[in-house]
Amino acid sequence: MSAGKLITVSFRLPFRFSVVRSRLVTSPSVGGLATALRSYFDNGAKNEFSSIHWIGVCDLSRKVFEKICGDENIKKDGITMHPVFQSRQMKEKFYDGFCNSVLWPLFLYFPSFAVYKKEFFEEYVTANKLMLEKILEVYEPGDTVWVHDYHWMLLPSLLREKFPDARIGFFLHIPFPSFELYRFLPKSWRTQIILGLMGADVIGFQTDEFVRHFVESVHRTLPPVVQNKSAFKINDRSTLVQSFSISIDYEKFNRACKSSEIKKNAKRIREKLKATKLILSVDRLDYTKAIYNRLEGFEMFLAQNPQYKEKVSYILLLVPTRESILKYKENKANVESLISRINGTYGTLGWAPIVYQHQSVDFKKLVALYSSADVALIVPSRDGMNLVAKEYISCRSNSDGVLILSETAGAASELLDAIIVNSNDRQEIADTLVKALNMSREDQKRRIEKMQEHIRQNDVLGWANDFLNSFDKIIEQVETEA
């Protein structure tokens, strides 16, 4: 690895900023990217690089930030954070617009939700150039720049133009769609995005499937390019394209669930709900998570299996997200209406089938929930990976529990001992819940321990090291495959 700085670039900083009593308050950002990288930085990165820097969009306006902090960068837990400030127009047209009303629905296989507006893409270009300007303030020769996710897909080539010899990596945390979907983008947009990514030395995806989709899109979008297996050659430069499945800090979760405090809290959850069995889902309240589908599946389960009345509780923890976007507002309203209907139809005075929480929870509460649940129901319509599935498995200290996982979650390609279902098949979800609730202790133990071993051997430290070590393997691999 490089002896220079590691400069991480993502939309959000690893800590959220707020102001309380005229003082800056920081709290950990939620989400797989921030959580995963914080764990990596705590477990090895600080020994591999001279210093750790993170550039992202600030939660506060420039005016408020400078009033509280001056123009200083914020350092916390060994990470120097460099905030970028965006105007209201940029947030509306770049973030809410191109990122989350074009790329997000298209890449997550909801093409009918995409809104193609010229001004959205123009603001996307402007935002990527703004991020470039901030990187120019931080970058020095010998540094490694690691760009993350769909917000910054033009950035690698912009950086390459400024720094021809820089070490630049890009990792996409969401799926890359098949070309039949990718081609929905106007030709100039889809070409600029592919060329933007090709400025990186290494482009990483969650699964081999997403790699195949990207490779096909490269060939179908650009003029003929030279490809030697996993490497492309453009303008006498080689770009490695490979899958690197993101993971979690297994030991952190596994240790936490064994603590006396967590065990007491998990027991308290079970006692309070007074149910024989607990089912758990933890998701952002996003239409890609197929929450409405799974609720209808749970409703079928209740209708077809009356023997579980007052014996099963379904904890549905939905984290607020993107509530300014119309499709998210509609999804929230539909989900909450269905929850009300199910609880009203099947509940009793002392029992609500669905325990609904629309909030974020801290690490300890999350681990207690994982520890208390007999079944985790993780069935998104589409997901790049889904780290909740890995977190649940890691928190099963007694080697029990059942994971029900959608076949279209990236984690399904790794967690082979989960029960795999189709998120659109309500009857399959209902039937699988019965199977999960009646699975023998021996079968649970066999499945959980195999998945735990896989996660233990393929943790977040391995994911980050594999990606960052791949810079040193590019020349060797290209020469071997030539």
Given for the second form:
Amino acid sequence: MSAGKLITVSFRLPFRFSVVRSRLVTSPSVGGLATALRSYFDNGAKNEFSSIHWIGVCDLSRKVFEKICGDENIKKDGITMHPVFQSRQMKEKFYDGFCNSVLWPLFLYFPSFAVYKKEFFEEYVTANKLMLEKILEVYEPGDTVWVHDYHWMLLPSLLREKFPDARIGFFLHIPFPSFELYRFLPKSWRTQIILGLMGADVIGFQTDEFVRHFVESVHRTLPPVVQNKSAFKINDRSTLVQSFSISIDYEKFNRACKSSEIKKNAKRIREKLKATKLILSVDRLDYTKAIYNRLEGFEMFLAQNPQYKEKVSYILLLVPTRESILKYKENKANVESLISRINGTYGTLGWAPIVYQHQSVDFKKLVALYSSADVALIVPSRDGMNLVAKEYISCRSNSDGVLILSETAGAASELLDAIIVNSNDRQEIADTLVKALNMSREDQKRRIEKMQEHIRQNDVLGWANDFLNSFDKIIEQVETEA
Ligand code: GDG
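Pass me the form predicted in complex with GDP-alpha-D-glucose (GDG) as well; I've looked at the form predicted alone already.
Next comes the full complex, this chain leading.
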């Protein structure tokens, strides 16, 4: 790897900022990208680079931030954070607009939710250029710039124009859709996005399927381009396109769930809920996580299996997300009204079938929840990977428990011993819950141990190292060709 700095670029910084009694307070950002990268930085990264930097959008306005911190950057856990400030207009048109009302629904196969407004794309260009300016303040030749996710797909080429020899990587955390969906984007936008990405030395996707989709989209969007195995050659530069399945810090979760404090808390959760069996889901409250379908499946399970009355509780932890967007507000209202209908119809005075929490919990509580649950029900309609599935498996210290996972989560291509279901098939979800609750201890153990071994061997450190080492593959390829 390189001896220079590592500059990570993502929408969010790894810590959220707030002001309490005129002092800056930080708390870890929740979400797959932040969790995974923080784990990597806690482990290997600091030995490989001279220092670690992270550029992202600040939760506070420039005025508030500067009043509290002056012009200092914030350093926490060895990461120097460089906040970027966006105007309200940028938040509306770039983040809520192009990112989360065009790219997100389209890339996650909800094309009818996408709103194709010209001013959204224009603001996307402006926001990527603003981010470039911040990178230029931090970047020095020899540094590696690692750009993350769909917010910054124009950045690799913008940076390449300024520094033709820079080491630039890009990783997409969400699916790359099939060309039939990608082509919903107006021609000029879809061309600019692919050319924007091609400025990177390495473009990483979660699965081989997303690589195939991207490769097809390149060929059908750009004029004929040279492809040599997994690399494209444009203007005498090569870009490697490859899958790198993101993962978690297996040891951290596995160690935590074995501690006496967590074991005690997990026991307490079970005693409090009184049910003999616990089902758990942990998701951002996003329509792509298909929580409504899942609840309908659970309702069917209750209706068809009255013997589970007062014996099963479903803990539904839904973390607030993107609450200013109409589709998210509607989804939340629908989900909450279904929860109350199910609890009203099937609950008794001392028992609610669904225990719903709409807030995030800290790491220890999260691990206690994973440890307490007999079944994890993780059934998104689409997901780049889904780290919650891997975290649940890693927290099963007795090698028991059952993971129900949808076939359209990236994790399904790795966690082959989960019970795989279709998120739209409510009856299948209901039947699978019965199967999971009755699975023999031996079958649970066999499946959990195989999946634990897989995650242990393919953890977040491996993911990041594979990605960052792949720059050398490009160099080798160029040297071989010369
Ligand atoms: C995106 C892609 C891809 C959740 N609630 C709490 C909490 N979390 C943490 C989990 C997990 C993360 O957030 C969620 O990650 P996911 O992968 O499940 O989902 P997204 O947020 O949609 O992530 C996804 C991921 O990026 C990584 O590439 O897998 O497909 O959509 O780590 O533990 N953490 C804490 N309290 C909570 O209440 N502490």
